[in-house]
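Take a look at this single chain, the form predicted on its own, given in structure tokens.
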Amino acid sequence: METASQGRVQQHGIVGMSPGAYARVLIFFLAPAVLVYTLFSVYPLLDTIISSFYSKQNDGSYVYNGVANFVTLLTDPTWSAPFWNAFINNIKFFLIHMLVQNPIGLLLAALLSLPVLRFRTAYRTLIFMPTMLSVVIIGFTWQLILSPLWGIAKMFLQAFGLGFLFGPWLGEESTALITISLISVWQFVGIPMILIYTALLAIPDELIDAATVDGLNQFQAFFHVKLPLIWPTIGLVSVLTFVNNFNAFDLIYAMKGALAGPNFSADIMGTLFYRVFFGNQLQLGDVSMGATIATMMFLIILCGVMIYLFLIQRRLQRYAF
């Protein structure tokens, strides 16, 4: 009779190969990638928590602080206003994804998924085009698209009659966000695109062709059968969509540099974090209070991320089958 461990041998395709043979292959093929996720991932995050709870003195040398700086950049007036503005803009950021990003790609994978569409691999492609572009070069192509002296997005609202809607969006502070809020949708509304089509291409035919045969049409046999099987999916979306948001930095830093003007109206916790860490024209840098921002930004997506696997993930599957 064979034992458990050969059998799980025999099951992976590695048939004769005895356990501690089968042990030595998976520490050969695992290790490499165990140990660049923790050189360039674990120990960063670690050294970045510990950072957090030290501070510099005058001389140079760092001592052990408990979470005074925590305190100081959630009491003190000169670090909670700049902390609050960017963890606001950063919520308004996420928002805007949630609201406008998903229910497009939602609503492009649905069109995708329709055998009636011609040319459907096409369009998929130049949809996800933008999301391997450079930020540089999208943020670099969005503000001449949008600069009131040579842009032609005035010209093209003109064209229609809408000139009178045209202004220095990414110059002023109520509409800079917003502004480049929609910049990313547009660049990577093509990843939650293609993880629901993929869903809904998972989803067996027999279901729809009986959806069909009860009497549903294509759009009632989306809403009652499909989307109630294509809700992991899209919980899955949501919370890929708040870790990024929360990571986000390079495109409002390509687009409006460190200090996120006008008047830190675009700024988030990405570019705070990189203002307070490694300076800027403002301010000298300051590695603790920097990784204490970091440390937040974790706290932040570890919270968002745990209220989805232990109170959204379970209910969702649930509903699902």
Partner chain sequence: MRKPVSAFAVHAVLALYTALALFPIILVIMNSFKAKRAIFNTPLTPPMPWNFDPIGYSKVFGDSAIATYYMNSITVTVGTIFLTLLFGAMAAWALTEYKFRWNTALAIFLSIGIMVPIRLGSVSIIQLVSDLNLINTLTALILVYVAQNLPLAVFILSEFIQQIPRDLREAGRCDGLSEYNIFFYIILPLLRPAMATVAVFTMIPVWNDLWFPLLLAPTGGKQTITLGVQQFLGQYITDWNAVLAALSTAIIPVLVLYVIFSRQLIRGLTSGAVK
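Structure of the form predicted together with the partner chain (previous: the form predicted on its own):
One chain, no partners, no other molecules: that is all that follows.
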């Protein structure tokens, strides 16, 4: 029998389709997603980074000036003071989430994953509810609750004999950021809770049984068996928290406006970016400096993600199942 097509060159895995038709199939399926994503996500991001290396001249044109914008941002006191203020505040914002939100999420997840628990679904569903709502709504709701005018918070503190603790927390420089951070924690605790809860469910019961047979009580079993197994998830939760926190804007804008007052005490990267880019009562909008701040945010987030990917995740994976 003749071997009609010795040594055929096969470019793709679909028999009976010409290379042209194959290319058309690929283009048909990939082009819409790639186009929209490139045009509205990748291109703007790159363009923003590029813009951060240009500055506006008096005649309105843009001229390349290297890293001058970054130097200005980090050294010129009119820029560096707000930048470092926002940066430090953002770190505080992040630390409060790490120290309050994630431990509470872990605790709730641990309780929810206990073997015999009634109303499990109800608890889970209800605790997750605030996460569903718009930050604008949450911000305003808490503003009302904390408002001395309505006095709900005061009433509660008084009920416990702690009335003296009450103060205009949102209005004072020393407490505004902490208060807003805690409100954010209140809203988003559902996310670490669900992620950790899922990871806990995935741990086979036999492991816990084995630990029980070895004589560990429930607390010991949790800390010595379950916790080590969910470190990767906690790592993931941490990096998600980091990215979201350094990208946050809505809550502070909704509660405090673009000025993130009093006296910028609640200013974070997101609000600083918005204010610089759009301008406000105090200054005109500045595209180049806005882009510079966005690029700094990009770099910060990138650092966080890289640290996670290359240091934390690698080390943790080894202990996973």
